[in-house]
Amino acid sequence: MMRLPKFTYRVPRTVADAVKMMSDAGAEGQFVAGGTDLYPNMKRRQQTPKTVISVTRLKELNQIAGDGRSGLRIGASVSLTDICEHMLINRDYPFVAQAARTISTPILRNMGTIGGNLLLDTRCNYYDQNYEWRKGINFCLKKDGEVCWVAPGSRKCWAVQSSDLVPLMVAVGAKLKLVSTLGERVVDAAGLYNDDGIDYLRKRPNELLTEIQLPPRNGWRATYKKLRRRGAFDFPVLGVAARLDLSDDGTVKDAKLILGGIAPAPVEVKEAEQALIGAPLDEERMQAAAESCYMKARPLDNTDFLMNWRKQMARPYVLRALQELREQ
């Protein structure tokens, strides 16, 4: 049985107090919500901070408020099995309660929260082990090792960003709200994910994330597609999250396409939007668009399916999102 390495608990009664605790701690703190990431993290000896601060009972962290036509705010505590089940959400923002729902299993979307599926850690096959398979391959690049075994020769972490919230909150341009004992700050979803495996948020360590912002409606639609080896529980191996505005006679205004699930992070395929933008949303400028992201998605061999196949599928799945949206 893996057990949890000894460390202090502490529960903030406010944001101030959090952040504070978390600029006490250091290096060797870490804010939790759910815990269904962090938790087997400590037990595998990937994360093994001494101060661990739950931020579920923060007020400010649990509320929901707005609507699809001045924006909606969702606190980074709210949890999954209320991201799927609210009134509002499932009105005015249905794919966001879409994508939650192919998250993991309905017990663990209650204790997961929707911050903390926007931090979720990188996979990789090599990674998420526990400490003593990892030790027996004389350990990976991300955590105590020197080579990365997806890629030998590369001195970059390959771990797969695997959350299935991200790439529909970049497509959509959702923006994020941290805080630190610095101040506040709010940054586009875009900008938050960074291209590498360790190193893969563009977060500083104490900054705690307390709300999601997603932009009025006006008109745009989206959708989530998600693949992976069973109808539940699994992580997604590839992601596609699209966003189209169209006018009232079909044609395209606006585009995004973003997949998940491939890289350590979102990957925007700009030549598969600008295929799609000026023109009415016919066949042929979906099966373009869906090339370029064949051409775009480069998976390596460090999650579930053979990486060629993965690839293949980033056709038939982005025609799938698209197809969608034109029926809406």
Contents of the next structure:
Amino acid sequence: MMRLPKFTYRVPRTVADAVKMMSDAGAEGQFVAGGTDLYPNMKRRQQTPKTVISVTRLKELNQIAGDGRSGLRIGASVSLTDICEHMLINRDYPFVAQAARTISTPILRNMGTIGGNLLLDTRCNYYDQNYEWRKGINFCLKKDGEVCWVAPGSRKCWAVQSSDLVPLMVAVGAKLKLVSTLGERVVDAAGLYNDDGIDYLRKRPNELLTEIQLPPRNGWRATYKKLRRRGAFDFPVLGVAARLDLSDDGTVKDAKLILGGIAPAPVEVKEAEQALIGAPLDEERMQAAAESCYMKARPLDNTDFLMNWRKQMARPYVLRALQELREQ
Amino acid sequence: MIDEPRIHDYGDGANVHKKVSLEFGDMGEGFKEADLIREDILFYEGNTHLPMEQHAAVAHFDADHKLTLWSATQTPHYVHRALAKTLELPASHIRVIATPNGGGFGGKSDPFNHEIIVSKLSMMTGRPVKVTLTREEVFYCHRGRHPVLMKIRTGVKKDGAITAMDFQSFLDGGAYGSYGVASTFYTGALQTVTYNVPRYKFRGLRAFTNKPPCGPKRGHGTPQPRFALEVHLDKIAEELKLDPAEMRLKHLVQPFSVTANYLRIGSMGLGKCIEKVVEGSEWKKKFSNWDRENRKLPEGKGVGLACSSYICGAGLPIYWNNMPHSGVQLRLDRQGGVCVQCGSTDIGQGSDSILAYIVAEILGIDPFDIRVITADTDLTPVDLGSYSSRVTLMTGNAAIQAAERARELLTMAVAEKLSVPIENLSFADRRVFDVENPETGVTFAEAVVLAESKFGTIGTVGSYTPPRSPGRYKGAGVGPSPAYSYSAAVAEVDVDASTGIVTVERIWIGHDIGQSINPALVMGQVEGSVYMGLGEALMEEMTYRANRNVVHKFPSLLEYKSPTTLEMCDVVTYLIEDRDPNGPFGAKEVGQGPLLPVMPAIANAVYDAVGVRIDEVPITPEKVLTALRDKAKGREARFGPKRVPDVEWPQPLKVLTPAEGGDGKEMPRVAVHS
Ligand SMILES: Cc1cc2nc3c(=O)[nH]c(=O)nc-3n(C[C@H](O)[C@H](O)[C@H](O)COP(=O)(O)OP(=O)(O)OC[C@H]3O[C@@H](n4cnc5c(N)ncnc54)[C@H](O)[C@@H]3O)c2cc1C
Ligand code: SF4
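Mind pulling up the form predicted in complex with its partner chain next to the form predicted alone we just looked at?
The next block holds the full complex; its first chain is the one shown before.
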């Protein structure tokens, strides 16, 4: 059995306390929500905070407010199970519930939160291993080592953005509220992710994510398609989030196509979006968009499945997402 | 020959653990008679047992210097022997208790390092010592399915009758021997027990490599050749434009016959298994009949059929001796309680309950009246362990003998008391009574009191030794069994041509169990086999990082992909009961056999669905898509290995077949002058 290292566990009741505790803990502090990502990482000694500050008892972080007309605000500590089952989310933002339902297993969704999901550590087959295994290969760049075994020539870590909700949040233009002792700020989801497997968030470590804000649903539609080996447990090895804004005559006014699970950050495929905007959503356009996504997808050999096959899957998965949006 | 360094001091040299070369009958003549000779090369990737619980062991060396080991093992007797040898303690001072083990599948059959380590540490400290493996360590202990590369060459007549078969297998053994010699022989032993193979040649080689050692996993050494054989036969059926079910039905091995390699077949219900699954799956309405233009199912949907057979217990123990393979001790007490003691190990298959059912049946009492004590080398007579599907057949026969002996004692005492002839007494409903006058009788408990009053304490024993095999040649020890179980399966699949993803929708499986002693347990083994088969067919693989010192790629439950309940297909099970005279009440095995047809049935169904041959498992979407692309480009519509290594095989050991008048012994070697 793998055991957790020793740490101090703190449970603040207010946001102010939480950020204060974090500022006191300094570089050795880390927030935890459901712990389904952090605790396994701690057992494998990938992350070793000395102070762990729980965000699950913060009232503001456990609320869902608003609706499809005004926009929806989801507290960061809301569990994935609640996201899947929430009446308003299922009515006004069904794609969010749909994507959340593809995350791991029901048991894990009971613990895992939406905030934790959006801040999930990047993943790699050379990294998500226990200490002895990693030691056996002399570690790697992301933790304790010198070389990236996926791309030994590179000075960058290519660990993969593996959250199912991240591409979708970027596609729909969600905003995230971050709070620290210095104050609060609201950022675009798109701006939060950095294309570097180590430094994967454009967020200071002491910032608390309190809220996810979904924009009002004035006409646009969205969906998420996930590629994985099995119908449960597995992280995405390709995620396709698509959002379309169609005018009454069926012309695409605006489009967003975001690929997850293939790079350290979600990948926006502008070429595919351009292929769709300004024209009706016909088979030829959709094929063109799928082709652009295929060109842009450059997964490496650090997840399940062969990378070449994952790249090829961009075509059918993008096509399926667009076909579904056309039918919606 | 270059003098290569040896990896181990055992084995056949350098990195070769075992090299086998056997030839039964005149191969030249066999191939000459053939209308068609086909050759195929296939590969079976290694995979592991994946028991729910990791291995664990506790040892206690007590004050009077006796050692007790509690271990999650399938083979307490072999562990007992290994401990005596390595710890240099008298075996009589060692007690091994096999605990409930959270799944074995063959993975807890070797005596393991940790079992010896806890014992030694407890001897050194005088304190109890425990080791529980991490999941990662379980992957490294492994002893799972060997990766096997195979070449099969078969001659057939126009109607599919086999005239000769030449089989070669190359096993990647990993770092140590395990039961690898047996594994090597098993890759060549059971090809002959399903369809009539009049002449047969087998060459096998097991090599040591820098990987966790391979060993016995459910089906031990036979799923790989069975996969090769059944896919190969499917291709032959296509070349001959025969229905693969009918072709097989026509050439079944005869019941109560002896094969070319001297395996004695008993009851043989394969024909009924095939008929059942063909009928249940509506095979005739679904199978394309090799006509891609006029398909019955839509493109992308397909059905495939495969058959198999498995031993009901290895004919020989793993160390040479003349003693029984299984012993049972019965103790009857005055209150009417019956205690069955047997060294057998229940690893979830329900073998403890089998002992209770059998003894209860013979003594006419309820299984719940029986106390079963098993798998404790101090309390129970030796049973060799839970492997080779031997337990029901061997412990069952031993239990029958012990129970019949006890019944005899009770009968004598009751007959005397009631003054009725011995042959009139019957045991049922917890009573011993006169069949001609059922009111005249005593309760079972009274019968025990009468017997104990007459004979003293009532205890009986029973034991079982398998019949001697007709094979007398060197290497004849692997393959013989008191009986053979048979299975046939039809798989129906959906193949997504844009991704290569294969979904198995349903499997119909018929299994010849001889006689099911508890049908619920039998069905459980069949369905569990299908589940395991899906994993081996579609996703499971032990893979390693060549660029990083051959580390295991993902020794974890998350990344070693095995099906979840969501991947499980519907299963329709048919139990065929063709009683075997060697089985207890006619029973045969079910723990391993039903796994075997699943993988080739799926491979054959994939071909039926989309017209590409995936000649290796797992059949991953990558391989299917590659083959589909090749097909679209007009290349060979196949994914699989293309060649086997050039090996200097030893001169084969030649044996005349029974049909050629052979006596089971090898022919004297003729020196070849050239
Ligand atoms: C077997 C398994 C399978 C999985 N499969 C999937 C999958 O298919 N798809 C998927 O997307 N994920 C998957 N996950 C990952 C993970 O469980 C989920 O993403 C989950 O939503 C994470 O939420 P959490 O609350 O448990 O996060 P935690 O582990 O509590 O936190 C994750 C990270 O976020 C930080 N954090 C959490 N909350 C806050 C906050 N409010 N402010 C600032 N920082 C915060 C933590 O410090 C930590 O770095 C899987 C995990 C496991 C173990
Ligand atoms: S991508 Fe490279 S550096 Fe990053 S975790 Fe994997 S091996 Fe390590």
